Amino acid sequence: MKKIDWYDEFVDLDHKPSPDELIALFYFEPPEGMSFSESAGRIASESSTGTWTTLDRMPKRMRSLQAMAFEMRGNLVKIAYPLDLWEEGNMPQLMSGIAGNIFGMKGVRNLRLIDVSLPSSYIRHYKGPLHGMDGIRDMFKVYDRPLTGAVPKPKIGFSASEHAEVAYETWMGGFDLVKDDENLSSQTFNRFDKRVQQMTIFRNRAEKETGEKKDGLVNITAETDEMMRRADILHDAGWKYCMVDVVVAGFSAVQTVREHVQDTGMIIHAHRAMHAAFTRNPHHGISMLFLAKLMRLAGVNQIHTGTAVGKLVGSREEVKALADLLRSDHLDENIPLNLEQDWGHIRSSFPVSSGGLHPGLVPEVLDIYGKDLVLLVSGGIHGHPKGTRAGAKATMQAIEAWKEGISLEEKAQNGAELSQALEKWGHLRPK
């Protein structure tokens, strides 16, 4: 009898991978009565040059572009692609591929991809981020403590002059920015360009009072066409940053906005709604470790990556393995969390740390990141009994706290604002 299909030819566990090769570090089950081996080669097979019978004729090059899993432990498989599988600089068609037909698959039960390594070879045909932390650092002269920022609350709701006076209000409690949240863009009681107008004013405001740098995350989010304009709007206006819901507006367009910026050096934040949709499950899906790696990769210069005290999922160890994935030259393999990447030229990204927080818990946000953050106090701010000002200078008390080494009880004694929070929330972890 004829031999059907060919997925054993897509493991080889001698196989020794090249320097040129990406490498995938998969999670998979096989279903019900199909071996490990055999549910790695389709993996493989699916998401490179196989399809699910032999063929009468192949071209030899064929052979050269076959994906291999080389390597099997336990539920983990790792799989190597030779380079000229993939477009350069093409972030859509590396995800048709290795996160593509493969998770529709009937010869997998559950599969999550984990990580994938990139060689240089690849990632030289992207630019990364525009700015790294050093420079956005300049550009705010912040340099001893993360950068702070808050969304006016409730985060949907507000006319365009009632966000605006929000925003003014953190802006003089001490916080650097003042952010939209991922469903704010320009709805009738909120348009975007009368948003962009009134906070500018209220902006100019707080930076002529203060003598401090201050700036919005507004969300440019939209048909890509669109948010190439409200980009400008944001640059013309004097504005630094944009926000773009990174995984809604899809990969194409993360590409497009960051060569967009590329002239007018604005600095790309980058919210993760929707994510949890496909990371969540620790057992399918793609973990919001590559994900992340992906959004640098693409040019955002920082991303949410949780709290582990706050309101949203993310194990400690998660958001530690995220922030040095986002802030490190070169990261060793650590299974399975990661897999070993040298970023090359791509510079570094801020992790943001976000989801309800307060005061009471910034000491332990800022042991899990360091200093190194960009760090999003909301409703723990506009909850404060004293309102918005109040509860952003409660939260700069904690930071100096943090800073000097003491507790927050030591410092609320001569801080009347953190005293007034830590009265209100202590140090309570929502749920």
Contents of the next structure:
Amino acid sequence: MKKIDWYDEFVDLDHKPSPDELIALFYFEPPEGMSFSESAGRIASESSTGTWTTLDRMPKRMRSLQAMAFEMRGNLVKIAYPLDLWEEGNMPQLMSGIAGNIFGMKGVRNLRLIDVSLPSSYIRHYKGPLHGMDGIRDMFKVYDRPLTGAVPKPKIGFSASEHAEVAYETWMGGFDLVKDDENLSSQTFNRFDKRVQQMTIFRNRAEKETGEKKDGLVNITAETDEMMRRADILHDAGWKYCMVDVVVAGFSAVQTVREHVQDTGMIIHAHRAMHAAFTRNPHHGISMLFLAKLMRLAGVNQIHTGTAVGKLVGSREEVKALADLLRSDHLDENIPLNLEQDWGHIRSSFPVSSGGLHPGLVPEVLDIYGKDLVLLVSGGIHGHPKGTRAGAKATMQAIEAWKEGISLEEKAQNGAELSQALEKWGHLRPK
Ligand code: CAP
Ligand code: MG
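Structure of the form predicted together with 2-carboxyarabinitol-1,5-diphosphate (CAP), given the form predicted alone:
Next comes the full complex, this chain leading.
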């Protein structure tokens, strides 16, 4: 019978990828009655040049664009993608290929994109972060501890001036940064322009009174032209950072913001709200590791990576792998978590740990991450019995205890604020 499909031509276990091929690692489950090889062929075909049936008049040269499944181990498959499949520097197009139709194919029951090893011939078309972690530390003159920050809570509802007053208390408690919550943009009760104006007044006052650099992660997420306008308002008011909800804004928007800050030198904080819609299921979707890789490549300076001990999902191993991916120049292959990655000219990004944290959990988080981290403690300072400023002080005392290698309880003997925090929360791990 005449061959009607050609998926087997996208599987070659003897294929040796060339140095400039992109290598993707997938977890996959074939549907009932389909072999692993047939299913792997469908993944490679649909994410490169294939379709469901043979094409008798296909020009021979197009075979050089075919992806090739070349290594299979249980539910894991590695697929090599010729470089020419990918437009230089176009992140959305990369995702339409390796993370597009394939998730909806009947040829897989489940499919998860774990990682893609990007060759230097691909990453050279991206700028990456404008400042590495060192550049950001130089701005704050903070070198021996994590950068610290908090979100005013309740997360939504303050007026612009109330928001700025909470920010002032946070900065006066010793924190470096005050972050907008992911769903705060420019609502009727807290317009963006008004919030920036109020925050600027209180930031200047806090800097004057403390002698320390203070800044904010103000959320510019909106339609892209409006995002540029908001970034410029921040820059003109002397702010170093802007914040983007990168998943809901999208890869194109992140690339646009990165181009836009090239001249102003602004730092981009990436919130990852909505990531868990596709990162959480271990059998289907896209790993947080790959999202973080793309965000560093796109040029964000810091991105949320979890706590392992707080209120949101993310294992200790995943959190550690994420931190290494963002901070290092090279990552060795560590299946099933990640593939090898050389970062070349791409500067480092800070991991951000946030979500259900309070002073009692600080040492556990720092034991995982070390000091090269942005630590966000929000409910865990505003819920302090003595209020926001005391909560921030308690957190700073907890960081000092970790640095000094002493227990929180010991540190609390000389830190009333930490003692009060431990009395309320102890070492509670919120659910
Ligand atoms: C944390 C937070 C952050 C989450 C995001 C919140 O507040 O502001 O958005 O940390 O999760 O809205 O829950 P709390 P992740 O400190 O009061 O919990 O960092 O995992 O992306
Ligand atoms: Mg939030």
